[in-house]
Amino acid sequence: MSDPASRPIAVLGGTGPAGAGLALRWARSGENILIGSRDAQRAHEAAEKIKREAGNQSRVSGMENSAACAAADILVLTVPFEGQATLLKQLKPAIRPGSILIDATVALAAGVGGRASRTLGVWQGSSAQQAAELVPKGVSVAAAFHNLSAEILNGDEALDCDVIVCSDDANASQLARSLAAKIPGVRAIDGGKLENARTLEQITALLIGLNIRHKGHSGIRITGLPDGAYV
């Protein structure tokens, strides 16, 4: 697999806090970032903001979501759960064959009027498994980046957090872990099959509850594994 830095990364939903934060961190590491949005002008404005924060040498541009899909084969989905299925159905004709979709969606009850510290039941098992059913045949899906603080991502300090990656495709898992490791303070861990993404989403809801209760920006660290388990 080629180095991600040689391939553009389309962050779909990149105008939101999580997407913008990931885009900022990857832009600082030298990645070529495409900010996707339903509104091309909004995407352009978000890209210009990220570029100012990442530095003049950074490569960041903004475009409508379908154009971003057509221009990249690494896609990172960072939209609220209630918009995930609709967006993927709309983008299906634009997603390139052989693309890798990294899904950071969490089915939080807050999106449909419930509590943010509780996840919804998803028929397929998790948001990522739902995404895998909706993308074109031959597109690989990995679940990752659920448990990173969007507020810290959009700042300058290192993150004190591990990223667990779940996927049924070894190349997709490896790519997601290599991108995670480009974020200062982050370690990446292979979390096994895509079906394990349901646990990642539940952890996210737990962390949100902790953050509300203790007014913090909690993450997770996995301890006790051999050094080779961490990227």
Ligand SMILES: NC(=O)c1ccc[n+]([C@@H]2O[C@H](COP(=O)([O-])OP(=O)(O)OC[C@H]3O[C@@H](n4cnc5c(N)ncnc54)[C@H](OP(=O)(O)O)[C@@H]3O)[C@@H](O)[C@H]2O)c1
Given for the second form:
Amino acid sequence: MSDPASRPIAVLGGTGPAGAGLALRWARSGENILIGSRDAQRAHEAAEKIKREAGNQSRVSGMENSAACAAADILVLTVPFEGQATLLKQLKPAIRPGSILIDATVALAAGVGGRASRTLGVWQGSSAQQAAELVPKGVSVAAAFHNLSAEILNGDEALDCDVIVCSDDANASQLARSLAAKIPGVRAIDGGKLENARTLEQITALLIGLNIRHKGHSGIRITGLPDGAYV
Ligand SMILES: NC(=O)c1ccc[n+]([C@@H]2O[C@H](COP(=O)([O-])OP(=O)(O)OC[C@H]3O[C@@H](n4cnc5c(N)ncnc54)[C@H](OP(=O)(O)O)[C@@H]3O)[C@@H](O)[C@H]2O)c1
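Next, give the form predicted in complex with the ligand, keeping in mind that what was shown is the form predicted alone.
Everything in the complex follows now, all chains and molecules, and the chain you saw is the first one.
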């Protein structure tokens, strides 16, 4: 794998609010961002917008999703659950061996005409576990960023939210936590195995319900852990 300091981060589905918000925050922190889309022109336009918001010094470019996979070994997946499996199957040949995929997908019932404040049952247990089944052998998956509000990510304020990272691979978990900690206001916490991602997704559904009920942008904070548990 290349030098972590110069490794680009490909945000697949980065034209949507969740991916664009993460990309904006990482671009501001100096990371080299590749916005991925099913359409290269849409990716280019989204990248230009993020670059304008992050400042001229920022490194943001846009390309079709498979080109982004071929150019990066850090992949962040921010697409709706209903498109996740098809997209990963399409991208499989382009994903580089040894890559780390960080999945932020939430299996919300809204995607199939249900309520956004409810999750779908996923056969594998969670969206992230489904992703882990679909990536090429040797590619590690971490689940993270489910509980961050895209609306706040796309603004200038610090987030008031912890990011819990779940993964079966220590390096993938470490990488996701270091990226989380680059977002102002975020503390990253090791949430254990990938199977715990199902709880992260359910928390998102709960937060959406709270946002509707109370008209806000809720997040979560975990208290009571020793200082060393927070990155
Ligand atoms: N919004 C939030 O606050 C938030 C917070 C945490 C997690 N999440 C999760 O993060 C993911 C993305 O959220 P979002 O609100 O940004 O979603 P979104 O706007 O619906 O979709 C993001 C991008 O995914 C691509 N896409 C849409 N349908 C697709 C399909 N069928 N196959 C492949 N790509 C498709 C589109 O990009 P192109 O058309 O350019 O390819 C779109 O711009 C979701 O799973 C969501 O549950 C969202």
